[in-house]
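Only one chain is included here, represented as structure tokens and corresponding to the form predicted alone.
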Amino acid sequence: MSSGRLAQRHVLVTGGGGGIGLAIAKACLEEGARVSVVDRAAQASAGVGELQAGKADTLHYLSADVTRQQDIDRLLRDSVQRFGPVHTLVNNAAVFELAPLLEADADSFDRLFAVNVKGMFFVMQAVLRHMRDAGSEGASVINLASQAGRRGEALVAHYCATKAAVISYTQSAALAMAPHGIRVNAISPGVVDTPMWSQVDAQFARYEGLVLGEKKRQVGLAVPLGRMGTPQDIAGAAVFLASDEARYITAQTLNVDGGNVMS
């Protein structure tokens, strides 16, 4: 049942197409938000269509690429002027690719940090710009790290670099924005179990030799809670750090993991 946590208040999701993002957008419209939902996709996902069914007053969908700074202009303009100043900005968009480290290329790298770091960190400015002119005190950003920015991993140099800087660009957007009353925080999830796993799944099977859906298995396993996580474990989080109970909450990264990080 709705607390009404974030009733009124005009939060815009990046990467919001399914998966956390759509659990996070989900959870926030249930909590009584306008939502702007941003994806690559020209069209809104199935799962965004079926949010908007009855709801167009309170769920709007942006198509936008997060690597070019006119479509990030452009998805803030339009979300202004359709729902209000924003009050939170879930920054979730991101890819994933792994490779053994002395095949990892340039392309890959390319694509990881386009996204996950020059993506997030430009939506981000912008967003935090707008807070800031707009007097938005209170207002907050949630960035999605993963707790594979926690630490290494040999087959996912890249990736784990993307988010180490996700959890490095949060700290210092949170003391940079600390004098305007707006927080930044970020969210570490662990293993989730979402339509992505699919290919990761399939990544990890080609370079470890194992057969398909064996490394889902054995991560969930792994987790000390005895599962992956799902995206509205996620969700619940986002909807805590966006909400007035976390306003004395900035800089910090929530492992949301099952146990997997402990810090």
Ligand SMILES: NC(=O)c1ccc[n+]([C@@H]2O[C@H](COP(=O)([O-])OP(=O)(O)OC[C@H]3O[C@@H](n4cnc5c(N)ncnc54)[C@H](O)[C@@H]3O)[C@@H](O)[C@H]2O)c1
Contents of the next structure:
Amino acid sequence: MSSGRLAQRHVLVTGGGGGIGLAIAKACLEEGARVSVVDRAAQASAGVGELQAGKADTLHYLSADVTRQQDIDRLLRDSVQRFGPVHTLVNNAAVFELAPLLEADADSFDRLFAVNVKGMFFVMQAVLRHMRDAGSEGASVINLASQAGRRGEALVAHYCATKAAVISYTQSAALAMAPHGIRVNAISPGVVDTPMWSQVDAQFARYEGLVLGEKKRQVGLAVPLGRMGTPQDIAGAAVFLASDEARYITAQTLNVDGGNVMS
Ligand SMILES: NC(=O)c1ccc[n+]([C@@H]2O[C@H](COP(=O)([O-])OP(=O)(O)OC[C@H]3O[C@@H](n4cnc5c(N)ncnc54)[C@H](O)[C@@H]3O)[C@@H](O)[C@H]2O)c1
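Show the form predicted together with this ligand, please, because up to now only the form predicted alone has appeared in this conversation.
What follows is the entire complex, opening with the chain shown before.
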């Protein structure tokens, strides 16, 4: 049920073509925001298309690759031109790969760090400069970290390291931007049933000799609340952090994981 908590706000969501990003875009629209959705596909996904139906005045799609600085400049310019100053950045685009530590190679390192760390940081930097210059009231950034950034995993070393970097950059950026009244926080999901997790499941199946779907079943059962998260579970936290209800919260990484990580 919408209460218009994000009325008059412009929210920019990277990696919003599916999964958690799409759910956040939808929840922000329902709270009254105008939403710019960015993803790397040339055309909007079916999910974005459905959201757009009848809402072209409050939702638009931009194709951009967050690893390319010229794309970052363009996505910011085009979204501001369309919906005005950005109030909230949801820095969500990321990729996942796993391999046993002794086989984790440099190509995989480059692919993961290019999107999850370099892309995340330079999108954030560009949007923070814009927010500072625009002086947007209530501006904030929400980076998508992960429980993987809280604790290493033998098969997931590169990805875990990228998400630890997201937590660290969130803290540094929060301190740098606090004098400008701009908040920077992160959300740390646990295991969430999205297209990314289908890929994770398939990769674990290969390395751990499991049948498809078994890893998902296991991780869901291991969550204290007894199930994997849904993208909507994460979207609620994002709306809260973007809203004025969170006006005194900055530099935090909020665990939204059914109790997996305690802090
Ligand atoms: N699903 C989980 O269990 C889980 C857990 C912890 C953290 N997370 C994090 O939450 C975020 C969303 O995850 P998800 O599960 O919805 O993933 P997903 O793979 O379903 O969606 C990620 C989106 O990012 C886009 N993307 C990837 N590279 C891009 C690039 N270079 N430029 C632009 N867009 C790009 C993809 O096209 C995709 O639409 C990610 O940051 C992920 O690391 C997910």
